[in-house]
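Just the one chain here, the form predicted on its own, laid out as structure tokens.
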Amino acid sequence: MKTGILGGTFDPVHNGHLAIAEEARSYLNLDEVIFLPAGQPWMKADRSISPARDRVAMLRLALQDKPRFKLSTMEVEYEGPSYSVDTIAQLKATAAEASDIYFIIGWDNLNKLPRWKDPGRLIELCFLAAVPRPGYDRPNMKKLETELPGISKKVILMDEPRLDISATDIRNKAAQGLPIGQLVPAVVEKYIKENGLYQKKWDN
């Protein structure tokens, strides 16, 4: 069993998230990809985030016709900040013994990994599938190896997809009443409109 984990605030989930999950699923021959919305991500403690109920609802809609994509509300059910290493450890403990977990992250976050909570344990628990992020260079694995020995053996650097879709841009467009139908699934666009999400200016 090979399981991909794609975490994020998903505020909102957009076509870029879905493209990343599908590329990783295909490239790594994953049996499934679990979307893991964050509750209180420690790296975004200074930013406004929509209520978990809305972010989860949008994910349910976006994934409803995609049988290989699953939703886990584990982190939104946490009390207090959530850390990837704790979540992956919990998922690993409940997975079948022979299961491999592939944590899907952006090139930008891979470069920041040495500053995460217990990164050494994280790379023991899972593989890291690093996907491109617009505006960020390909990670320097030699540098990362000096900061976090052993990481080179646990990272798969992917070169696709290269989509420049920003949740911040989507929120701002929605606040201005501009079309977002090419950026998010139709069911997500409908949810945003019907529930009046992002009706103020978002700058983060």
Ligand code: ATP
The other form holds:
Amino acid sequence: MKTGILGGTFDPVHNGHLAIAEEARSYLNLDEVIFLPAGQPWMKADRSISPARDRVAMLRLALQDKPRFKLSTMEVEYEGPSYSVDTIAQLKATAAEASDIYFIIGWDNLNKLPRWKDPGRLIELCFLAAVPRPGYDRPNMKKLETELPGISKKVILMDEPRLDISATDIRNKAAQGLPIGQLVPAVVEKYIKENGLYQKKWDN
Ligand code: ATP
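Mind pulling up the form predicted in complex with this ligand next to the form predicted on its own we just looked at?
Entire complex below, previous chain first.
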């Protein structure tokens, strides 16, 4: 088994997330990709995050017709901040079948990985599939290797897809009443409208 994991805030899930999951799935021949919404992201403590029930509901809608994409609510059910290293260790320990884990992250996040909790253990537990993110430089693997020895052997640097989509931009557009139909699946756009999400101005 080869399992991809895409962790994130998913506030909201967007076409960029779906594209990187699909690209990683086909490029790495993954059996499945698990979307893993964060409960209380420690990196985004400076802004309010939509309730987990909305973020999870939008993910369920976006993934409903994609049999190879799964949803894990493990982190949202856990009270307090969760860390990727602990979640991946737990997923591996509780998986029905032994599986190689490919943690999918944007180039933006790979550069910050040495400052995550227990990064040495994280790279022992999984591979990292690093996908490009417009506006961010290709990760400097030499620099990363000095910060976290061993990381280069665990990183697969991907060159596709390149989609300039962020949840921040979507929240800002929705707050201004601008169209977001090109950026999120239609079912997610409908959920945002029907539930009045992102109506106030988001600054970041
Ligand atoms: P926000 O704008 O609220 O910070 P986001 O769009 O970055 O949100 P997250 O849920 O934080 O979305 O992202 C989850 C993961 O997906 C991260 O590893 C992030 O780097 C990656 N990611 C999100 N959007 C893209 C994109 N357009 N291209 C490549 N990677 C992306």
